[in-house]
Amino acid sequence: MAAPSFGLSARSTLAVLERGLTLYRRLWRASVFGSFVLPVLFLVSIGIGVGGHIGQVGGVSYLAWIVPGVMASTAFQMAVGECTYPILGDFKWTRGFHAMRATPVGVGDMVCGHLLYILIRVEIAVVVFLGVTALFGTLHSPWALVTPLVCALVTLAVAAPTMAFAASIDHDSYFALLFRFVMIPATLFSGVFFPVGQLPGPVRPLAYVSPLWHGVELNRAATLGAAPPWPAAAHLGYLLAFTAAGMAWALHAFGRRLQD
């Protein structure tokens, strides 16, 4: 059989976006709990609740310390849950990367046209969720409108090796390895509910190599107006080579897995 094409083309690209937007207009009533009523609860049950024996976390409330962590942690969960189940569905249930390998569409339209509908995704729950957070008085600077920028590269930082590992796979047990071993621990150990700092010394660096911990930062300085950890130009580096080395992963695997 021969090879698929690599090629990329806008109007391809956007039919497979077109593809990811219809079926999710009939699926989207599914998704509103976990992309919009979700992060407010955790909002409420651990900002407010638990934030009200906590205090004060670097001179502000623990409410609107956390709020950067439950966006960008929004983001992160969203990008892994879209590149799991429907790719490999894609792949092995329903064929439908296979079906597009029957038209013009090429694998970088493939990956890229899914890539833009999970980005669409993320950002309506993410500038909802910072709308939202706006009520409680949680921002404390006018950079917090660059956060759903900030969120827009977690996701993709996220997503494109996600989708790779994905494609990669030919049973979905594997995704229970991926959720109990890399995001649950990524959600918590990356600064989301505490400062890193807290952890045993030999346990940051795990957190350092998360691209959720480089959004976090990056979502609470534009939200607090304090300066990140590291300068911001090296969190945005390093999600970037994430990304690309992501990018490079998945146009591999989708290539590879369409030969069969």
Contents of the next structure:
Amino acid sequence: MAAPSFGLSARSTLAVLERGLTLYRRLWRASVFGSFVLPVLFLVSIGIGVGGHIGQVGGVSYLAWIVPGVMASTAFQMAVGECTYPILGDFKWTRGFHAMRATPVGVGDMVCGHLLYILIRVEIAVVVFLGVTALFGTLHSPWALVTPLVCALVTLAVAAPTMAFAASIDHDSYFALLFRFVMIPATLFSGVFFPVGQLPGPVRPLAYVSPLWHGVELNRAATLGAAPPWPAAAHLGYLLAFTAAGMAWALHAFGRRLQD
Amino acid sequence: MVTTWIAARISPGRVGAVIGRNVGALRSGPAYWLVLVSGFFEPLLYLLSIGVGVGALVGELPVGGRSLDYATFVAPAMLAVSAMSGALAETTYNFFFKMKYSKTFEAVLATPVRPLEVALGELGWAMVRGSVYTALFLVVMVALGLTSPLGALAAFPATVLVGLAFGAIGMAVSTLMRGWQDFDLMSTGQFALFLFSGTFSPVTDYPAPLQVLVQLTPLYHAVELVRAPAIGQAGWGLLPHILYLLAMMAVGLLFAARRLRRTLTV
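So the form predicted on its own is up there; where is the form predicted in complex with the partner chain?
Expanding to the full complex; the earlier chain stays at the top.
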């Protein structure tokens, strides 16, 4: 069959988004629990339990300190989750992308439509989470209002390359490796739970590579009203560059996969 | 009487054949070995991040009348969690797939193997797999000075019991699953247990009603049972935890066998 078109049009992209939302209507009950309740349970368990033994970090309560980190990592986890099995599944098991190829929808529409769908889901979760944490009294600055934008950027930076990875593999057991060697270490060592400065010098640059770290620091600067460790433009630039590279990879991987 | 009842129903050879089938199936997927081995890294990463990273913020923690280094407190809990999730990984996702999609158990039950033997064999295999992780984890704990070699030897059988109890319950739950979406609920429940079972901070940190609730859930008993020998505080007080986990295992196994018989044999 001919190579799939790389087209990108607003109408086709929105059609892909609509498909995602329609499918989500069947699943939302189970996911509400995961995306809203878990982060809150997390705050209660770690923030209050462990936080009670810690006291203050960087001049604020431990709970206030981890809230922006947990928020960014929620976006991170959702982005990875929505770009692994659902993407591979649409290539391999349900062949949803092959069905789209038979319509005017191009590869660009598929990638952008799916990204939009994830963005909507992440933003709903983040805004609810922000409201809950405001009730805990952990937001110290009106800049907290920009955290949904930071989370959107983290989502794009992570979702694009994860989609590309999912489109490039043949067997879902590679996801277990992605989770164990990339996602979990990134979550645990990106300054969500303890300052990256505590990491031994040689491994610290690994945290700087992780898009999550940049999101965490921007979020934290926003909710606490402090300056981030790097200039904000540097953090933002890194996330944007990561997104652009991920998108390019995703377009390439989708195009190749759909040639069969 | 119980032994004759069991002997009349179970043949070690047939249980062994179910385990053997799993060993043979290991070669089926690409990267399967790597996935299997990498399962060990997950609790280790948690230990390094929470135990060592957050531990540096916490300092010492008062536990049972003495002051414990935070990593020493958290490590045995991570070990118990690892025993739980190792066993569950095999007896939920894999078990469900074998039951519903690959029809493995229908094939197995077409031979002289009986439902209870299938359940025992699957649990046995989950144990082999989980025990490799926990043994490696204990070696790391000894190397980092988080427990003594003797404490590690004493904690190992505790982790085996934890794996058996959760593995059996996992199988029972899998026989009730309607589809993959139900697993989301299960993993959410598993994560909630992980957060509130005295893993990251002593249960006494919580308000009294929540403490009682936590003490009813299974992972709490698993964590207590593994932590005590690891920090050198084992005693008769552990008996209720042991009985709780044994009961879980028995109920899980019998229920799973019953459901397999009902749904897969005519």
